[in-house]
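Next up is one chain by itself, shown in C-alpha cells, the form predicted alone.
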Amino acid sequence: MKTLINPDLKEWASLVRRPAKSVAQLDQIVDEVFDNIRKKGDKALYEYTEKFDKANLKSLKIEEGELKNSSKKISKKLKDSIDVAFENISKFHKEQKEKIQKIETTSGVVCWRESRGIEKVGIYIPGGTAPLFSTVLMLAIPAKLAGCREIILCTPPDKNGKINPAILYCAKLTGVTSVFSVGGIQAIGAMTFGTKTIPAVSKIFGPGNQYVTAAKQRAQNFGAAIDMPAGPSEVLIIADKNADAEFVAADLLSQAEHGADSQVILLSTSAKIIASIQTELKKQLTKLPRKDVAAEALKNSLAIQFKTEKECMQFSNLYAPEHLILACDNADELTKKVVNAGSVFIGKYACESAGDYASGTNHTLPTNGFARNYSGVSLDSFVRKITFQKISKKGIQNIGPAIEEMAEAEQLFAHKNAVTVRLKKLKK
C-alpha cells in the first residue's frame, strides 16, 4: 500500500478515483458479444464458454438431479454454516416487508401502495477463482421472499465444465428456478435478450468484474433493469490510535483477495497505527493462498494519514466506499457522520466478512463510488411498488373542482371533462 500524509484537498478527487479500463474499450467488447448472442443465441454462448472458461459444454442447463446431488458433495460442516447464514439473511430481509397503509387523503379518497414481486429475475454469480456461493443466498433469498415467480441463475463453469457444488446447493436451498453454466458478458447478454435455452429476464442482479459491470449497464439500453453497477470489491477503514492492527490488516486483506482489481483504503490520524497495520499486512499476506491476487490489489491501494478525524470522514464520504469499517473507540458517534457508504461495520469486532456471509445484511452493494446514489440490494430491489386509489361519490365531489381547475390551467380539457361528467351526473 502506498502511504500518503495529509494530501491537499485538491488531490482528493484523483485519490478517490478507482483504477479502471477505458469505458470505450469495454463498451466495444460488450457490444460485440451482445450482437453475437442476438444473432447466434445458444451457439454463441457455447463458443464464448469454450473461449473464456476453457470448458467444452454438452448442455448449458444444470439438471435437477445434479442440483439435488450437490448436497452430497459438500461437508456437513459447510451445510450447517450455510444454514446459519440462510436463517439470518432470511430473518433480516423478511422484516423489510412493507405493511399496507391506507391513507384517506381527503374524505372519500383513499390511497395506498402494495408491493408485487418482479415476475422473472436473473442473478449472476461470479465463479472462477472464487465461486461466490454466498451471493446465491444474498440474492435468491430476498427474491423468493418478494414473490418473484422465476429466478434464473447464471454462473461460469470451471475448465471441466462443472459448477461448484456449494453454488448448486445454495441454489436448491433458496428455490432458484433454473441454473445455467454461463458467465461473463455472455451471461448478461443471454439474460437480456434470451436464447432458446436461457429466458430473458426483467431485472439482472449480482456482482462481477468490470466486464460484467459494463455488460449490466449496457443491458439497460435493451429493456433489462439492473440492481446497480456492482463491480470490483472495495473497503475503506477508518482506524484510530487504539485500533487493533492485526484486525485491520485482516480486514484489508479480506477485500484485497477478491481480485487484482479490488481496492482497499486505510485512513487514520495516527502514523503509528498506520505503520503497525502495514507491518501486519506483510506478515499476514505471506500466509494467504491467494497472496498473489491480494498483493496485486494492494498496489492500487492507499494508506492516508489525516490531521483530524473530521477529514477522515470527509474523505470517506467523497470516496463513497462499498464497505466502511469504523475501527474506532467512538465508532457509534461516527456513524452519524456517514453520508455515502454501501454498508457500515461498527467497532473492532464488526469485520466485513460478517456482512459478506452471516450477519444478515446483504453483501451485494454499490462500488466504484455508486454508493453516492445507489443502495445495496434489499427486498425492495425485487419488487415493484404499485399505488392504488379508491374514490367515492363524496371523494370526487371534494377534490373534483381542484382537478378541473388544474387541468384547465394546463389546457388539458379532456382531463377536466373526465371529472366534469361525473360531477354533473352526481348533481342530477
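What's the form predicted in complex with another copy of the chain like, now that we've got the form predicted alone?
No partners, no molecules, just the chain.
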C-alpha cells in the first residue's frame, strides 16, 4: 500500500477517484438473453443454466422438502451463528418501521404517510466458491418486515444442480416465498419479465458479477426498480496515534480480500501508526488463504498522512466510503462530521466484519462514491410511503382560495375549477 504525505488539495479529486475499470459492453449480451427469455420462457432458463452453470436441471424451483431439510445439512454451530445474526438484523430493521403521524397542516386539512411493502421483490444471490448466505439475511429480513407479499430468491446451482444448504437455511428462516436455481443475466431477466415458473417482481436486490450488474441496470428499462448501482467494495479507516495497528491491518485486509478491485484507504495524522499498520499488513497478509487477491487490492490502495484530523474528515467525506472505520479515541465526536458514508464503525471493537454479518446493520451499502447520493438498503428499500389527505368542508374553505390563485397563475384552469365547484356548493 502506497503512502502519501500531505497531498495538495488540488490532488484530492484524483485521489478519491476509484481505480479505473474497463466496463465491458455487455448490453448486447443482456438484450439477447432478455429477448430469449421473453420468447421462450422457462425453456431459455434451462438452456442457459446448462450452458453457463453446466447443470442439467429437472426443475427450477427448490422443493419445500429441500428447504426444510437444509437445517440438518449445516453444522449446529453455523446454524446457531446464523440465528444470532437473524435476531440482531431483525431487531435493528424492525425499529425502522415508521409510525403513522397525522398532521393537520391547516385547520380541516389532515395529511399523513403510510408504508406499504412492495408486493413482489426478488433477491439475487451469486454463486461461486463461497455461498453468500449472509446476504440472504440482509435482504430477506427487511423484505419480510416490510410486508412484501412475495419474496423470491434466485441463485445459480453448482454443477450437480445443487444450492448450498446455508443459503437454503437462511431462505427458510427469513420466510422467502420461493427459491429458484437460476443465476446470471437469465435470473435477472426472469425476475424482470416473469416466466411460467418464476414470477416477475417490482424490485430486484442483491450483488453480482459484471453480467448481473449490467442486467440489473438494463432491467430498469423494463419497469423493474433495483436496490442501487453496484461497484467494488471499499473501506476507509481513520486511525489516530493510539489505534491498534493489528486491528486496523486486519480490518484493511478483510476488505481487501473481497476482490482485486476492492480499495482500502488509511488516513492518519501519525506517521508512526501508518508505519506500524504497514508492517502489520505485511505480516498478516502472508497468513491469508486469499492473499493474492488481497495483495492485488492493496496495490490500488493508499495510506495518506494528513496534518490535521480535520483534513482526514474532509478527505473521507470527499471520498464517500462504503465503510468508514473511526479508530480514534474521539470517534464519538468525529461522527458528527461524517457527511458522506454508507456505514460507520466507531472505536476499537467495531470491526467491519461485525456489520457484514451480525451486529444488526445492513451490509448492502453504496460503493464507488455513491454514498454521496444513495443510502444503504434498509426497511425503506422494501416499502412505498404513500401520502394520504383528508380535507373537511372547513379545510377546503381554508386552503381553497390559495389553490385557485396558484392554479390560475400556472394556467391550469381545470385544477382551479375542481376547487371552485366545491367552494360554490358550500356557499349554497
